[in-house]
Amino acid sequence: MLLGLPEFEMFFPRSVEETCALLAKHGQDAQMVAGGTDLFVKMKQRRLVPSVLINIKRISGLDQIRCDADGGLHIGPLTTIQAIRESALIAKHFPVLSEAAGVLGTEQVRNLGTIGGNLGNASPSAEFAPPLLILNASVRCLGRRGERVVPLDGFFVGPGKSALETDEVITDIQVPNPPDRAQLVYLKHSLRRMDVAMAAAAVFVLLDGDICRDVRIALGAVAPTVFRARGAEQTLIGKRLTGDSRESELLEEVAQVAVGEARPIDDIRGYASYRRKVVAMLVRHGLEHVIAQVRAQATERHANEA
């Protein structure tokens, strides 16, 4: 059930420094807020009572989209899901994190929440924790003990555990530039497209030929954290891919060994039996997706040079 919410203070720091001295003196009684879509329907629920809120949305600096000199890409933690959605940046370098963006809620909640609070929340649904695990992105964040940079393989801890310590802010999303001809895709399974994933799962592929060379399987929705299926990946790592029917075979049992590797709960959106099935499913479909791009891709290729 859904109340008014509790009674709190509220801070409207200026800069990343003075968040964490803020952070630092409140303690756990202190949330940072942004878009505040996640946030203020647990203090609703009762689940969340902080008695002090940091508002950061006025520090200037950390809503911004770029590549670096060797085209990695940059997001600020208080870019808005929108804002990654419409950027021609994302959607042409990394077209996987503008169809993670597409399927995050409604589009009034990809106007207020944040790109930093959908990581910082360390949801197991978390909509861009999986395609920025195949990504090897990493976190950077700044804390009174100075920055440090965190890959986000190990930055979810548990559920709505991540490994920022009390007093740190996040100041960066980097993204390094994916191999040239490698696929990506990022699919979601939901009652409907704008509800919280029952099960998701990121697929990266990259093909020498007609051996997969690499392979990245991440998971989301179907374990405490979002987490990559490296049991899975291991199983079609340097095998032949022959488009006949044992090709279809291996990337059975790579769905397999990943529904293997997963660890679901039942809860109000769907059994774990049920997320079981939609694992194997996402990742049988992710891989057959990003392979025919692959083999499109060189097809293509091979008609340019001719």
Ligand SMILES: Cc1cc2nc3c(=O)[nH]c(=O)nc-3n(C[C@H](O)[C@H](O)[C@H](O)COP(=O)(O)OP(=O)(O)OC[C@H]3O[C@@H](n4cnc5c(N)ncnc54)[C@H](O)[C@@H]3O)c2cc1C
Given for the second form:
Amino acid sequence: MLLGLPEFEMFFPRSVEETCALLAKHGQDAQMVAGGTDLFVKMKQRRLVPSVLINIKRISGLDQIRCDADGGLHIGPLTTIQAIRESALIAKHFPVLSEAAGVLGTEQVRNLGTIGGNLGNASPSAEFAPPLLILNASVRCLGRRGERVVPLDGFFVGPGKSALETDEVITDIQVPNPPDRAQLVYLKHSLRRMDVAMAAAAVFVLLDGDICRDVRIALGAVAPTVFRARGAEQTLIGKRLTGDSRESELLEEVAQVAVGEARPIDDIRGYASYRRKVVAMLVRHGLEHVIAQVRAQATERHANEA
Ligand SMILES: Cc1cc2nc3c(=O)[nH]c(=O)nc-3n(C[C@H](O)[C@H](O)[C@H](O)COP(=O)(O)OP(=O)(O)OC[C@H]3O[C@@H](n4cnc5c(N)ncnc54)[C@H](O)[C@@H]3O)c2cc1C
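What would the structure be for the form predicted in complex with the named molecule, rather than the form predicted on its own?
Below is the entire complex, every chain and molecule, led by the chain shown above.
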């Protein structure tokens, strides 16, 4: 049930350092807020009742999207989902992130919600977590003990729990440039388009001829945290993809290994048994899709070279 917001005192720090100091001072009584689309819902449901809110929206410079010299992407934590969705830079070089932004919530939520809040909330169904995991992304954070970079693989430690200390703020999301010729896709399954995922998968494949050189599979909403399905990845790495029935059997085997790695629960969005079926379908479909794209790209390259 949604009630009104409980009473709280709000601070509007102008810098990350000021934010860290306020977080350290108010400790467990405080919550940092960006767009508020996760936090205010929790407060209305009384799952969180902070007496102090530290609103970081007025800190300048944290909503930038840029590429560095080697093509790596930096996304400021206050970048809204809509800004990511509309970014030509992201659409061109990291389309899998545009795909995730395009299926997150409603227009109102996308206009308010931020990528920092999506990761900071550490939900098992956080939209950006699977694609950022297969991109080997990291978060830069600043706390009273200094700055550190935390790989996203290891950032999520439980439902709603991240590796952040209570006084740490995400200041940058760092995404390395994926290898040329790698193909990536993000697939989400939910009952209605605007709903949070019932299950999600992000898939990355890099082929060398017909040998699978690298594969990364991240699953969302089917375990206490978003995670890399490393067993499934190992089943495919180094294997020859022959485009025939053996390939089809292999991809089905990979999908079933991923199902075995998932730990879904029954909840209002779906039954665990149904989620397992969806995982198999998403992983298999994701692999087929990216492999077809790699092949189409190779055919085009050969045609251009001829
Ligand atoms: C109707 C509705 C539909 C939604 N649909 C989806 C969906 O389909 N997919 C999905 O993934 N989410 C969905 N959400 C959840 C939410 O909108 C997103 O997770 C959004 O990205 C949260 O961003 P925010 O800025 O609003 O976070 P906030 O609510 O402001 O913050 C969330 C948490 O992150 C922390 N935080 C914020 N910024 C930082 C930072 N810079 N450093 C460290 N911690 C930080 C806050 O302290 C808080 O604990 C939905 C929400 C609603 C209300």
